[in-house]
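There is one chain below, alone, in structure tokens, taken in the form predicted on its own.
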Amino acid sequence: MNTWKLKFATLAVAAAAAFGMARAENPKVIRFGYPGTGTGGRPYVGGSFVAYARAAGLLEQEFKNDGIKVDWTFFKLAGPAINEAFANKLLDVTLLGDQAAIAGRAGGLNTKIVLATGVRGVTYVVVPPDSPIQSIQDLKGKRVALFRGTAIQLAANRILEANGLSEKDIRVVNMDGLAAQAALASKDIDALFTIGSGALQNQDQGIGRIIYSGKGDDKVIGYASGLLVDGDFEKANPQIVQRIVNVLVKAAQWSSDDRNRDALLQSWAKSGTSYSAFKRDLAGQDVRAILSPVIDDYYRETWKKAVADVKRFKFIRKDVDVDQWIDSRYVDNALKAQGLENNWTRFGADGKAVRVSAVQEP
């Protein structure tokens, strides 16, 4: 056993007494949720460093002398149809938005983010190539296409209200990512509201045109992720949630590494989604800070501040308390174990960097 799996096993055996739990005996299978699916259906996608553990198949490696099978499902209802699940409990782990994450929490499940996997994604609204829409108002009475129940929703929201606008003043058209650029390509609607690179596909493949992208904006606070595990899971079986939240840490070291980005564009390909889009979705961006697993003050500060939205813009009702769902002990473990707590910068409630200090024993 290599040296970084003798120090993950212990870990996993030491995260058990400190999270007051005793080893129970290992699940036969993980079952593994993403939000959203490839092109064609494809069991693959891209844009984290989660994706990037899936394509090289970290941890199926992880689990494998344990004979613990790691099951991957792709949701193509993405956020509603994964909070459907837990509600079945029949998903353990997910990286899921923050809109969906929200409204399942509010909704009385039993959740924890244990593991940041985004907090600055980029929304962009693309309309057909010959279209004579040039701006967000533009799109005042319009068919407009946006994923209702998932952050892309609460992105839209929030670029509509910036720009004088609200869903009242544009025709909803509530339909999934793929169904919306075929729609784009056949002109059915006027415009889509989107998260990441399939807006530059859409654009390369002649079917698009971007009217608005989130980079740079002010106005606009990008969507949230993070790794969401079933509470009752993460009861039983701390050691596991360790090992999954130690794994995907390792990968997003190698995934914001500058020498590995090539790689890393290469392993989001088998998406179907270009290298080219997703090359450029990162430019002009802070790789490092799109790509890092850390919890700070900017991680907790954008989902309290995605609370509000969601309620102010009545998606729930009830409140959501951040503080008592984010739990950074497994990061924060796995950070010390692998000497990266000063790999990442750390980030003030404001946004601003601030200076890396150790991470405490939990």
The other form holds:
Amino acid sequence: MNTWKLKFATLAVAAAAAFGMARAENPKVIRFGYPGTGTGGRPYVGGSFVAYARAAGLLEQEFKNDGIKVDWTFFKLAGPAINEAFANKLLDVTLLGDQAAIAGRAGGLNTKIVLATGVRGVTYVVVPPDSPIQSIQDLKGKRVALFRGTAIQLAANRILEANGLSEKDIRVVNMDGLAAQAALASKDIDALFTIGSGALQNQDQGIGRIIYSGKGDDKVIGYASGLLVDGDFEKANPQIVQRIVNVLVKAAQWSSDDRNRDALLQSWAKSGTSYSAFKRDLAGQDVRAILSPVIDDYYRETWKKAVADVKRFKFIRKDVDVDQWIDSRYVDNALKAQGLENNWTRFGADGKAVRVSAVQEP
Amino acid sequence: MLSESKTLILASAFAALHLSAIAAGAQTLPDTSSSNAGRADTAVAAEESAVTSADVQGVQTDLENYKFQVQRDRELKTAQSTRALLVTGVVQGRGGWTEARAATGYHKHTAGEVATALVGFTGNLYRDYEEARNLTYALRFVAAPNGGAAPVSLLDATVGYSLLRSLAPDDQRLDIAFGQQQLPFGLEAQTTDEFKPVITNAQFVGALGLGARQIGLIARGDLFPRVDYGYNYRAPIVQYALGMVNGNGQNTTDDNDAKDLIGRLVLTVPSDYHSWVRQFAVGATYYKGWTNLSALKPGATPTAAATPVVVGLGDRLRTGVDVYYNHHPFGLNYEWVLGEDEANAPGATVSKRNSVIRKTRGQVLTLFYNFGEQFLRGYRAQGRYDDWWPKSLQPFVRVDRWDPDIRAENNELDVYTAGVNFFFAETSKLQFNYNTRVDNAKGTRLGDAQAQIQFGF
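Output the structure of the form predicted in complex with its partner chain; the preceding block shows the form predicted on its own.
Next comes the full complex, and the chain you just saw is listed first.
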């Protein structure tokens, strides 16, 4: 074989390999999960910047030119169903609350947390409007709905414990959110634990009265959530994961900008929960902090405490190493690339601000 | 807890109430007893109180129109029942080819048929919202028009009751059911059509009468449920069933005073969802029954014909062992069944019982693999505007051996089946089976193919 033929052959092989690698690097579809659905099972949700990214189609726009489809799945059975899907390789990326994520990881799921999607989550306890129940202590012996296996269960156990009770002191009825709201309306349950704006919506509907709000309750640490990626997907597609995180950091920046608050809540209202309920849920909270994508020491500590509590309440048997699990490289890259390193206040493990946001609130 | 229809009605009511609340002005919103939340809520609510009386009238008119429409549709266009009712059904349309020649008549090799058409009605006679100790009913009819006729017959007719509180997954279960129902025997006979990979049952099911319904009382329960809430996965370590039935089959009255007994025990390896031994179970079933032994009673005169009479009761025993390992995406089932049937031999008389026991044996092994998400409950419960269109593929192989008389040599009937199921909607599948039937007694080996479309609702 003469030289030019050898060069040509080498080039052809290299080109073929590069083409093959490029094809291997790009999945045809990104399977994105979300725990829960909108009212009536509609495929829109609220309460996070990921929900806004979904409503605005930001990920679809990002991958459109690459021919990569973003396939959203909204799981009625929330976190446990997401773990099942992960275990059977049916999901690549998902938002997930702390307890379900921890249970999945403890059970052997190969996942990574690559982005903070929420921290200091607020839990409410709702009772029928004419119920004599006035406090957490009054729940003793009552039929109380909570969604086992989700962040609600961990939050409920923390709240009960802070009030000298445990799950054994109440009659737990395991229900998903929509079923629990219907049962509350028909008074088939005496109370329900719920997170987010649904409690305010129940109040608006005249079917519920809030007897407990976790806002500012220092005895009970709020629940956390994160963006989880399948370990194999992340290993095979690091550049895709980076682009997903880039888009979501941009969505977080837009969502936490006070000037966009009305538009954000309108996008969340596509879920069927009212604008007003979302607005009142956020009222009195540090919205920039709860919509921060930053993985700081407080975020890590929140997950460590969640792991300790989930184990203490005996929801898992094996331990989870949070430092091995959380991978902040992607979000750090995104923040740096978009010049947003100082956009959100960073908190220390004790919850105190260690680097205040450079953004001036209007 | 609530039925879908009730949830829908409530959802409509919520929507209406929500509109009313907005229309009436945010000042009327109930305050929270939580002071920190309440102050913030009031401040936000005050911003949203700019509602005019025209707005209120508009909403009221919409509500009245909506109520009228719902009431009229319910009265004129909605099927109603006295109690909560769920209507279900399964239809199987089948086509087949065989290289076997019919013994008599036209030697056809192909056929099309509606193999089964089943419709069922289930619901609660009493719903216990306190502890879910519900009183339930089930009524199913089936038409299996093989052989030209299309008789519609009663398949199941039961009333059931949950004896234990069964609100939570970690509650132990104990349910009793009285009426005409499926025997809790083994795997093959009990598996519903939705989960059966193969079109036809294993040979022993029909030969030993295990597919036929029986009339009686059966209790089914479990002990030590292990729940992995991380996946909403429930696996009781012990499952059991005990029952007493007529033993004379379905849609008929009893033909003797002896009642047949059945007991089944299943042990499942305790595991979390993510364990490799998930859904590995070993079961055993024992059925003790009696059958009437007949003999010919000579006529009163030498020329009168002899008449058959019952001269006693013979044993009818069924013993089964099964192994079940269904670890999505793959699965393995094995079942071994021994039948013992006592019958009078020719020549038996009223004074001489002369019975013999015929022993039979069936074995079946099925292996399958699932591509797709058809069997993942959590994945099927999706929120979406359109209908879900899952596409799953399930190839399988099965080896089915039936020995009609253990004492005889080389008389087994073997059926080797390979096939694939294509699930093209949540409750519908297209099935292709190729069977090789080996009759060791005759020394024949014949092939046949079947295609079946099955849909459920």
